[in-house]
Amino acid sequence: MNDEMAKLMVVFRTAPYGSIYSFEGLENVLIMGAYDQDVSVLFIDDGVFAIKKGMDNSGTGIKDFSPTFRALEAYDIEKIFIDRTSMESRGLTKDDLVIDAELIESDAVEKMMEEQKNFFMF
């Protein structure tokens, strides 16, 4: 497999509760990390809530899985990005998040996505 084929980006765009997309996205990222893929992770739009500390998920029937994102480090997934505009427009700061990630500007998000070959959107 050439390097271009192995370059993967997982994009979290949807809120973590109300659907299973964020949870499935997390599972996929961990599986890809286990197989030593070149994985980048991007949180944008309501996807930033997937990594928010203390999410109130009562009434959803879904256990709070946001702390599981801390496992990304154990899988050597280091390319983790958050769209600054998405985070700030939702009233969040880096202190509100369960993981440390690099804040990037919207124009950098666009450029990064253009460079990717394979996407998984959740």
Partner chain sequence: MLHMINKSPFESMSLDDCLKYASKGSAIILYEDGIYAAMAGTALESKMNSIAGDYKVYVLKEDLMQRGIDKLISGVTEVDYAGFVDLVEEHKTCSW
The other form holds:
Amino acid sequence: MNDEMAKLMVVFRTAPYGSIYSFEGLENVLIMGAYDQDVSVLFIDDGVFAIKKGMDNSGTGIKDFSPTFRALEAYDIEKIFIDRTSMESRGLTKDDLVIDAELIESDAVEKMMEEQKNFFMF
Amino acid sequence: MLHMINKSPFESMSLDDCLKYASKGSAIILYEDGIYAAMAGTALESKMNSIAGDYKVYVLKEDLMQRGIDKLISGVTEVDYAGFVDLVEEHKTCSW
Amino acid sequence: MKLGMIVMESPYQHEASDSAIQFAKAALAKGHEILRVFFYQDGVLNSTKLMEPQSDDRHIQKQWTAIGTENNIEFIVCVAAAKRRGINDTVTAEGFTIGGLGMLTELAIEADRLVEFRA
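Can you swap the form predicted alone for the form predicted in complex with the partner chain?
Below, the chain from earlier opens the complete complex, with every other chain and molecule after it.
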């Protein structure tokens, strides 16, 4: 393993609960945090729905993993970005989200991906 | 970047989503059900012609053959799996 | 190049496993190194030796095992995903090893390229 930190990113682009992708994306962020790497997290498209406030799983019994996003800072994961257009086109504002993140424009997304050693799409 | 699209454009937003972020000139490979975007004579043909002008669009030959699609829009390049591997060697990949 | 591959879907249900197999064969034919294939989410179902497709269909697990054993490639089956789906080391076929999600992070650190085969 290299001694240098690798730039790694998890991109959330799938809505939560309808499939397991979003949940597994979060599992990866947590593991990467434990490896002391330079980790970024990016929410685009339906991925932004994973961090919406007010989830209530009492009617479905599916594990609500949105609180874990709030704990990312405790894992030293502070580079968290949201594609502004994805958020706004879904009728959401930053006040609707469980975490505070930096808004970026869509034309910055591909560049952010290119900067990584590797990244995952979930 | 090599953007990998494996869903039919008649069923999924993944190609449209990808294009919101992909800069002009980026590579896109259509494979699995994604190949239907490159089929000639569909309602999407003029849109796809424009996309093929702005991006380097590749279509996976083995998935075309599997689905019996042999008439493609102009401006797209057929590659086989060996060509797919070459594209991955040249680019980071993004699976939509 | 040093490749990392991730398979996220179950065999037969989705083409992802077939695409991954063909891609792996083509990459090996070109002399590339596959550091690891990580079987994740429903992709863990690729590993079961209990799979028994009809005789006129391809046998996805056997295809994987042939690629892995002939080329000495590490196939890691995500332990948490496997447990959820009733997969453990009594059902995994030759060539597959149950392992933790950290092995996916390690792959992302080590590989020149990562390719996801997913829905």
